[in-house]
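Encoded as structure tokens, the following chain is the form predicted alone, with no partner shown.
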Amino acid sequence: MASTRDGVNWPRAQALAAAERASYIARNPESARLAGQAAQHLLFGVPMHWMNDWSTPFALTVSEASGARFRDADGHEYIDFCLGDTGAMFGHAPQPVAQAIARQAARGYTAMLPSEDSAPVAAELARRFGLPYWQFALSASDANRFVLRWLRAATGRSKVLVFNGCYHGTVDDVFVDLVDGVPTQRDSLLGQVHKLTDHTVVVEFNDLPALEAALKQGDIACVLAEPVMTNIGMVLPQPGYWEAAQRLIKRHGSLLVIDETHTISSGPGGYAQAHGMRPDALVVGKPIGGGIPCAVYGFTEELARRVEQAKRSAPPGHSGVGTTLSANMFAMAAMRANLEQVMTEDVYRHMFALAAQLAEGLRAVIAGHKLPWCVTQIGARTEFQFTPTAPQNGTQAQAILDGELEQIIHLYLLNRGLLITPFHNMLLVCPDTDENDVARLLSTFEECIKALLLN
């Protein structure tokens, strides 16, 4: 495999990195002051420790965000291609959602009882995702945890199968990787005292023989998967993979759970609907409420009945599923507005067209400078990767990651008013992104590439 740095003048890149860090410090004195103030009482100096994982010398403080733009504490405006890593995929504070939550704010936030929005939201989820029964959570991590509990109870099986390099939030069960082909609990998982490999099986994505060998054991309750891997860089399913995989899963009595939290970029019904998949359960987090903390998960008719029977057959007491704020009135109002007025076919058509323009532009820049990189697009989601051909599994995707090179590019863009995701090289467009925004990203990206090249 080619080096991620082929064609890059690395001493020049390191000098550029130093210059960009100095520029960031000079142009953001208020963010620096606020970061220092935060360090007095915030663990690691930020509200969540991973906010230190950006390319910046200290955290950038956001003062306001609207549509495809946000402003920082020093008054700089940015075009946002990160969009909260999908949380704000439909733009910051979309107007119908903002209006709905403003109305709901005067009518109450939470009551541990259904609101008038509950039934319409569930009906709309059933219509667009093709699954008739739904429940709610505060995040995709919670939703995935709850689904695993339900399905283990419904099947009487204890194991879950995931793909190497997968993403499913902070669900403990999925922090297992293949290391030299051996399932290994991830060292980075803090404070874990249980041996995850006892109940988690991990295989490579796109490897049908490995999937079948695992399923044959007859103890896997479900396969939990993103239809396109996104956490380790995008990894597309090979042609025919999901058709064959679904047959294998069904044949061996397991269930398929599709996590569309990132791949909702594929269309109003997600990747599964767009590509004819038929999962037994489906999870969507981050963007479903327009940025308000919430998530949804749905079941087929047959699985819903099994889940209900498992609950009715269990002893009385707490099921371990759900929290008191799940399905609160505030979140339900946001979801209803977002589903009915924002996540429309017309909005997706606009985003698809702009993402295609972005992807083609990135390819042209990369080809024009003869870099051994590629570009992958899934609907409104685009990513450039440091490899001439797209990876086919998590191991290949891991091998091409270059955090140091990524951070140089990211900081260069940020200092010029353009934000992309802090991990990998992913970009999203939203309903408020326009052609001028894309053109500006592409021209600045090319300037960065020129600064990194040998000549």
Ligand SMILES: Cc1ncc(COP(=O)(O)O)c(C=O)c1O
The other form holds:
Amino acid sequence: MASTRDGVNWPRAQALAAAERASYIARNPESARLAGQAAQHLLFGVPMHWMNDWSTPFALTVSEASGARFRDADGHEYIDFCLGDTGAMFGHAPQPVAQAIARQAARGYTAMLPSEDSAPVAAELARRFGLPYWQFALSASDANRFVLRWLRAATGRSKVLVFNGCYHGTVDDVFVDLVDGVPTQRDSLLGQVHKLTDHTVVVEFNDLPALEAALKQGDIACVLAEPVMTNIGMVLPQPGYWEAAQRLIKRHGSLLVIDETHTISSGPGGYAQAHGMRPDALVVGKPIGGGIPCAVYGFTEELARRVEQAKRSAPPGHSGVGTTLSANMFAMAAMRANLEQVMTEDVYRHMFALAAQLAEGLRAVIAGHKLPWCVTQIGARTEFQFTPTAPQNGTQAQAILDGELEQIIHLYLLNRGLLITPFHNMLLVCPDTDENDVARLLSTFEECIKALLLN
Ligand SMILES: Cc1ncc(COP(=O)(O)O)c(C=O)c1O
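Coords for the form predicted together with this ligand, given the form predicted alone:
Following is the full complex, with the preceding chain placed first.
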């Protein structure tokens, strides 16, 4: 009997990995040439060091992208289910955004002053997310950083509470994990000289007693959370969890910040609107401007007053909030077009139907081959995980990650013109994805499973 791992024939999987790597190298001579050239002047040979962490032997170079598809430097076409890990969740270069930024291209990019798009964008954000006051940043990382700063200043409390296994961008404060139940600064974080555990509290998601015990100390400015964890594999809230958690947060004088950067896949107003949550602050980055760098954060009326008071009572000078290019005219034009014309109810309906087709299809393939895997779907976002029952917290989700197996499956799909998100098994559909694209993903996924199971 062959040795198995996550239900697959492991020697067979390793042989498949070698064959797929050889096939990638043979298929992509131009990407290989460009990677060689890039190695001369790019640190690690790529514009961002983590671009080396994909399943490919060298980075795939993209030459153009439109809708649900992109083309690489060797001329292969791909159906994109990664979509820039949500940055292109509404398709590559969505037409209304492309037109708006083309218009803006001849009318200026940045002036450190509001453009005519600022007020309509804020009004639309208020309508859609149910929070009346908004500010802007260039990335979700920055938006989260600024929100933490505002909320610490507004509450006079120093601590932030996060959930074990979370990711909110490169916000140093939140790189604290539970290791054997002990809050521990993440070893991989480079160049951090402050002791993050002094001001960051970490508990498991879905653990109400742990949340209450932490909040009771009375020193937590805010809880920063994705409403569904998405970055360590998906972890859904248990029924009733957020209702109870919100009551606890309020009772102990803390604030709730919901980071919808990924869960904006749940609907035009994000997961919070779709599920009746009432956060004090909300952050969305990545796709909010159709992929143009920008992010937004909003406050309730009450929190906005406290934030304004904190600023007014501080001495004049740098606040630590904002960057020169934030809220620039270009980003504002992109957000306006994206919010008004792309992120519509109709578009979400289309994406939900396709994601349901995708999730059901993945479940059928997994069940058909008796694999001990499961599938979770949140709106347009679907993920398969190497476990028979979905994880309930970060520790469980971490334990089931298998980077080696993920990479074999990802490379198999990529060599056949299908891209899914690296670092876990997430697939997004966009307004331009169609039923045939999903059907092709499903049939190729099944071929891959068969190749992994062959005895
Ligand atoms: C939930 C969440 N928040 C924030 C971020 C940071 O986004 P960015 O890298 O665009 O700053 C990410 C990135 O993956 C994310 O998943």
